[in-house]
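Only one chain is shown below, in structure tokens, and it's the form predicted on its own.
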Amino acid sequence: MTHIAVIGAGITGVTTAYALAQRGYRVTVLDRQRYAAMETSFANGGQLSACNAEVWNKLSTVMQGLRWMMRRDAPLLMNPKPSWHKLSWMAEFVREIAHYRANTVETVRLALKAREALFAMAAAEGIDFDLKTRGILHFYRDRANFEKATAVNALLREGGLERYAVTPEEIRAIEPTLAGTYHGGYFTPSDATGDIHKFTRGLAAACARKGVRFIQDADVATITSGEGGYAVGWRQAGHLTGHAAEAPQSLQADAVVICAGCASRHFAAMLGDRVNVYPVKGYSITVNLLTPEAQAAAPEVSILDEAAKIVTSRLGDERLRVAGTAEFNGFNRDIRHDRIQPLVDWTREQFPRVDTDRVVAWSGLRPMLPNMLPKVGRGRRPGVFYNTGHGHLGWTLSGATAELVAGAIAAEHAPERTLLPLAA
């Protein structure tokens, strides 16, 4: 049986493993964490949001980012300290402005395919992930931003998304708990929300039932090509200081798929490829709704505040996820109070009867490529594949990209290896 090694056990790695197992491959997933979905797939905004498919490659984004550089609480913040990685990424980002329209439409189409695939996985495997199919509501506080959104909406509809304008009165009817004042909005009834961590862990369990092997606490150190495939070398992670280092271990695979989020750039370099993923930090808070009054005061419909770049998702009866911001600060994972407080303040402003005395803060690194599209498919060398760089739409796109990379693998490697007859 053809053996595929998948590097990374986040949402893209686990969906890739599932797609390969469904096709009959022998699959091994390696990850440096002890459990699946412990990094960027742990506590994101929770949206399956084709409506958020607009890529960021616009001159207005660049100008706004420059204006926000001196504000520590700005929705988009960049550490001005230069690095070659950051500068090269920014240069390529600007170059991709010319492809803004085409890339946005392509992202919408991919998101719609992915949503269908993810729902099918959940139904087939009986995964409970606090799914709510109540749609996503964008709101805008002034006419200028609403009119800009109208132009974006034309692109989203071109990609096949059902999305329509709503008045302030209709906003209140869609989500009565909102307390702000708005000029108008757009509503996408087909979008959904849920808990990405619960989904990924549930799908990982389904993969294990299908024979997928998970090697956790594995720091992958080497990926080397050899006769018949690739050797993946790793050391066991998480040793206590002072303990003897464990000997390196290795496995042999016919092909390897890089699904390693922000670490994908490092692994791609090992394999002769350039995958210019940059870690863009995002923050979330999970508001625990411990009383019937707080539960009644929290939104059921998912919200996206375009000006503040903040989203919400209701996770079951007792949790509200509020997420946002983008921070260009390398691999820094620190949770900063001045980045969390705006999320708390926004929650109090929009939903004043929601108690915010039980808030859990989190930060994660979104793996973003300069064109805002994921890297999916084969690398330069035979047997090397990628499914990475999904940015802020990892969950939204993963169902489709997993199928695409599995199809690319199938085109080169049949699930069952053909053995040549021995010479007489």
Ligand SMILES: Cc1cc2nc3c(=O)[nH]c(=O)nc-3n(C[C@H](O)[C@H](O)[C@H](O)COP(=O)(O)OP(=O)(O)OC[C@H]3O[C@@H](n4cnc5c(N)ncnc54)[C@H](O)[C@@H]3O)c2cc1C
Contents of the next structure:
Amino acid sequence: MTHIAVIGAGITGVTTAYALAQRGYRVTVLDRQRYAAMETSFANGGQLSACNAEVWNKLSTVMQGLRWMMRRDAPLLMNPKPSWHKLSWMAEFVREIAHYRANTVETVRLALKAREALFAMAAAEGIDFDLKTRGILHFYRDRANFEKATAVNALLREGGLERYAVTPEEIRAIEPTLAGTYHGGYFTPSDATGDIHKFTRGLAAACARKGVRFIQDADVATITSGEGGYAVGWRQAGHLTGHAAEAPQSLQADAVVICAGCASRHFAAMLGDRVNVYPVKGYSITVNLLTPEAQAAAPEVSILDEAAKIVTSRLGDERLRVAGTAEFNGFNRDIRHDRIQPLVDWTREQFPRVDTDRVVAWSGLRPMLPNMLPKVGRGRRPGVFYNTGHGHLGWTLSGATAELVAGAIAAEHAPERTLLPLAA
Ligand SMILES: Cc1cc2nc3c(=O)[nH]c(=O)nc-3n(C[C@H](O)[C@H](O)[C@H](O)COP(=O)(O)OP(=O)(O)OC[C@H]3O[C@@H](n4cnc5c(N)ncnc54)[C@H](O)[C@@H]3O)c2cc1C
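Moving from the form predicted on its own to the form predicted in complex with the ligand:
Entire complex below, previous chain first.
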């Protein structure tokens, strides 16, 4: 049987493994963490949001970013210390402004396909992931921002998304717990929310039932070609300093798929490709809703506040996830109080009766490519594939990109190895 090694057990790696197992491949997933979905796929904003498909490559984003550099609590923060990685990413980001329209429409289409695929996986495998299909509501505090949103809405509709404008009264009817004053909004009834970590863990369990092998605590260090395939080498992760690390181990595969989130750039360089993923940091808080009063005061409908760049998801009765901010600060995962506090303050402002005494803070790194589209498909060398770089929409897009990469693999490697006829 053709053996495929998947590097990374986040949402992209696990959906890829599932799509390959469904097609009859022998699949091994390797991850440096002890469990699946422990890095960026752990506590994100929760939105399955075709409505958030607009790419950020606009001159106005660049100008806004420059203005925000002066504010510590701004939604976007840039560490001014230059690095080649950051500068090259920024230069490519600006170049992609020319493709803003096409890339936005393409992202919507992908998101709509992905939603179907993800729901189908959850239904087939009976995965409970606190799915809520109550739609996503964008709100705007002033006319200027609402009008900008109207222009974006035309592109989202071009991509096939059903989404319509709502008045302040309709906003209150859609989500009665909102306490602010709004000029207007846009509502997407078909968008949804859910817990990415629960889903990924549930799907990983389904993969294991189908025979996928997971090697966890495996810090992959080398991928080398030879003998018609690839040798993947790793060391046991998580040793305390001073412990003798276990001997390196390796396995042989016919092909590899890189789904390593922010580490994908490093693996691509190892394999002769350039996949310029930058780690764009974000934060979330999970507000534990422990009383019936707090539960009644928290929103059921998912919210996106475009000006603050904050999203919410209600995860079951007892949790409200609030996420946002984008920070360009390299591979830094520190949870900064001055970045978490704006999320708490925003929650108090919009939902004053929600208790914020039990709040769990988290930070994660979005694996983002300069054109904001994921890298899906084959690399330069035969047998090398990518499904990575999903940026702020990995949860939203992974259902579709897993199918795409599995299709690309199937085009080059049949699930069953065919034996060449012996020469006479
Ligand atoms: C604050 C925040 C809010 C977000 N909100 C949303 C949202 O509402 N909707 C949405 O669609 N998306 C959202 N996202 C984006 C989404 O969470 C990501 O795009 C997605 O989780 C990325 O998945 P991944 O599989 O590419 O990466 P990861 O989940 O990071 O998985 C990569 C895996 O590779 C493994 N790995 C890396 N290096 C090695 C190595 N050397 N050896 C072995 N294993 C390795 C890691 O351990 C990890 O498990 C948000 C992100 C953030 C940070």
